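A single chain comes next, written as structure tokens; it is the form predicted on its own.
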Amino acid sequence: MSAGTRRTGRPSTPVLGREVIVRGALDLIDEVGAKGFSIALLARRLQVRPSSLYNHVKGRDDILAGVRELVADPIDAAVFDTLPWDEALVSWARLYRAAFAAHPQTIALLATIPVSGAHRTLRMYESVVAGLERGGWPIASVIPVMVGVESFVLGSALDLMAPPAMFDPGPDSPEVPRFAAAVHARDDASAAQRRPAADLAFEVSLTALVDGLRTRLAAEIAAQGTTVDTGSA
């Protein structure tokens, strides 16, 4: 091939734009965790400059926000607008954790920044937000109801990483025997459904907080003196 003729066919490598930006940032997080991410070390990674990410991104926050649609894009919560508020919040949830168990190094880092500008995600919120409105939610509890169940959610995505004998005493079994059983017990019921631990601690919280949810909902309801479908029996 003579100097003169230019090679055809696709490049070596991706070319810059925000997509491969943001996947990248989230790669990168992934791998070195909230505290080892930076502008700089992303650029690197991509072999740009770091001025040249800004052709592309508006800057940090920007890569934040598409990381935060990257993350939560899996999360489907179409199914407010068919299914009971409640039905709908637990399908949420679990596809909620299933996501961020994913990418758990992005918990603390998302947890702590503005949802401004994942456009994407912000859109979720709206179906969410609606479903509850729908269910007889009043518009001053929809929110603080959302967060709460993120809240946890988040907390048993980090479970998962926990490692299976962290409850377990061990030579300190004599010094709490309950404890003890009460672990062993956990372990069995694991190894019976062939489930996870974690899995078990989230399916009998999330029922729990589902339930209270239900009460808390007919009592604020019968306080106002309306009736409206407060969700599946």
Second form
Protein chains: 2
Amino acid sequence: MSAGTRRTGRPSTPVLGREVIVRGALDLIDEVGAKGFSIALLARRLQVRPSSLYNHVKGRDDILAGVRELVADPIDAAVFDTLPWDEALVSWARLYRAAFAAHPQTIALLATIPVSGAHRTLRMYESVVAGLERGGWPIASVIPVMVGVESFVLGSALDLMAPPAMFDPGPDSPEVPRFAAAVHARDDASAAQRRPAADLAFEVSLTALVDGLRTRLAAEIAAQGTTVDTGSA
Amino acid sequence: MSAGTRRTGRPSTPVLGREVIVRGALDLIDEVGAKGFSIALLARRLQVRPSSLYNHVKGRDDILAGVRELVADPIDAAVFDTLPWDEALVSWARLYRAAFAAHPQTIALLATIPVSGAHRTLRMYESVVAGLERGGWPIASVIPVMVGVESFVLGSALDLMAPPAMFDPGPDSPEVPRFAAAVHARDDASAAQRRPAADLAFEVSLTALVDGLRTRLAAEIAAQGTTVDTGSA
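Form predicted on its own already given; the form predicted together with a further copy of the same chain follows:
Whole complex next, starting from this chain.
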């Protein structure tokens, strides 16, 4: 982000503009959570009157569209232009999880407001949709497939926020012997592979999900009697 | 919930106890969100002093353990005792999504605090773990598989909160032609099948995820040279 020019007498405050407002909104949501976000609080944080914000953004929805773009900017969907759909989907899912894990307070918020107005995010979706179509997915299945992967990714981003001892059964351990044993075995595997436990769950399930989608696509194509590339495997 | 006996002069207020406190906490979180929840606010809602709560619960963590039990109570994991692991996993995932969709404000909260102390929830996990083990899953893979499905389910519960026009590209429609076409095709399929769009995404991906897990288990078992039941398919 460019720091912009300086306002006289306020050397550390960048000039108000859409980028500064959207960045400020994301910082605020990171700190206080989605429920605590308000135009009034954002204006106070930026040391301007609420009415000044409206010279640069249309309102709350417009600000949140900008927040969505900012959070989603690292999610590179250009891989759909160069890789088979299934490999692209795996790459996209990893970047998507990392992007939202960096701003966990936005997960529930952005999952429940329209994407309309987030131009850069819409272009990301366009790449995903076009890639899945080129891979042979029937147009009516494309959004369900994309949303299913998104749901898995957002839930996995939430799981990254879980404390290390999330599944410590505590004093109940003898009451749930197989659960306790499974948690210990998982922790041992995580230590032996030097991979966080959350990554084990994410990668096992991401691979399974995309494998299962590949199988389904092959079945859909067989049912339609058409022949197209069904992915890399 | 039993209404309990009545306090003199307060005919409409049930006697304070663990169940009343936990139910009140869940109602409060449903209304104000996880970030807004506090012992002070809960006490005010129940018309008692905060110190009175500590006669019945140990504190915030204990209350939230009770909230987890209350939310998760409808998630029947007994199917793991009677069905093959893959069918049980599908049934469990559907009930899990519905249970959290009924209390969306708890999704991000309960995903990020330890499960310790939620006895009934621990017993649910014990059934899932035992079922997956009986199905042939190596003990070290059981928690990653369960957590991966949980992540998908919680993300899907969030997706149920999305507005119907979540993916309306708005005036940007001509800029993202394949995305716009895919959204329309999805909406048409949803209308034709009389199923909500969120259900299409959930069911397609749940089936794919469990299919992919079945394939992976078969591969793990083949690699180990053992022979066990790999599910129903």
